[in-house]
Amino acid sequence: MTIHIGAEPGQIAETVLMPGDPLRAEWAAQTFLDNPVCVNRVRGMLGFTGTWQGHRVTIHGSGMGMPSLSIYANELIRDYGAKTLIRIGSCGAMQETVGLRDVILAMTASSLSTPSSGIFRELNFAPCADYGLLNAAANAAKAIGATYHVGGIYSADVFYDERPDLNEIMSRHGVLGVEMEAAELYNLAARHSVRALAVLTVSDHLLTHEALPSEDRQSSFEDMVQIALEAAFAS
């Protein structure tokens, strides 16, 4: 057990999928895993371990934002031996060629700041995904016929953004979408020599101002979870 995770030793799998919303973790576990067991309820951050096609998998919430994800990812890696961590979550599109319900596979994650900024100090570290996971996820997306995009994203440290100038600059430089967690996940993966990837579903669009109704979001996320699981265990 750790300060924030109540699982006993051995209850967390080496492969962990991390949605931001703990209720989405519960939904994904019940939908995709065989015999899921709740292994964490501390502070309401639900985590479940079960099997997918015979492979042990944990699906554990990360909370919103990089500071929250950093806490859980650190403990999952350092105290429970997680080796593969895949963020599954929503994002906002920043390119006209990216549509609602599309899947974004984040090759890189830019940010203004992360919890790791104090370690890097003057260095502008470039956090990126594990190439093996990224390639496997692209193959999985293609196999199920999902509309997907591979490229850079932006991990914001605020939700209510008031920097339209920055959004315009990122769009001009090809950034596909914005979310709030991946950059720190990639930093931690590099630091601890584990694999990480963010597989994201577009739920809203910064340019067109379209958005999925809340009732449509859950059904639209199934491709994302399927892609993440296929990528994690690709041979």
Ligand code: HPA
Contents of the next structure:
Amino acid sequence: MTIHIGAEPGQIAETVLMPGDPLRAEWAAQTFLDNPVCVNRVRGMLGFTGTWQGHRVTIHGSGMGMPSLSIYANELIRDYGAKTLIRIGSCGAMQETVGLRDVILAMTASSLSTPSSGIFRELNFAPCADYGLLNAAANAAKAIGATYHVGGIYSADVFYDERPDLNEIMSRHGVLGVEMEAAELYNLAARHSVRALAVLTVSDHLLTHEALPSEDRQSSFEDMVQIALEAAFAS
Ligand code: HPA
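What would the structure be for the form predicted in complex with hypoxanthine, given that what you showed me was the form predicted alone?
Once more the chain from above appears, this time first in line as the rest of the complex follows.
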């Protein structure tokens, strides 16, 4: 047990999928895993371990925002030995060429700040995905016929943004979408020599202001989970 995770030693798999929402962790575990067992419910943050095609997998919520993700990812890596961490979550599209329900594979994650900014100080570290996972995810996305994009995303600190110019600058620099967790996951993966990737589904569009109706969200998220699982165990 750690401060925020109630699992016993050995109850967390080396491969961890991390949605922001604990109830989405429950849905993904029940939908994709064989024999899912709930291994954490501290503070209502749910984690489940089961198997997918014979491979052990944990699906554990990260909460919203990088400070929350940092708590869970640190404990999963440092205390439970997680080696592959894949964020599965939603994002807002920032390009005309990206549509609702499309999948974005985040090659890099720009940010204004992250919980690691204090460590890097004057350095602008470039958080990036594990190339093997990214390549495998692109192959998996192609194989299932998903509409997907590979490129940079923006990990924002706030959802209710009082600085719309930041989104505009990111859009102008080709950034595909905005979410709130991936940059710190990539920072932590680099620091601890583990693999990380963010596989995202577009739930809303910053340019067209379209949004997925809530009843559509679940089915649109299935491709993303499938891609994450295939990527984790490719080769
Ligand atoms: N902004 C930040 N995070 C998000 C968004 C957004 O528009 N959509 C989904 N996650």
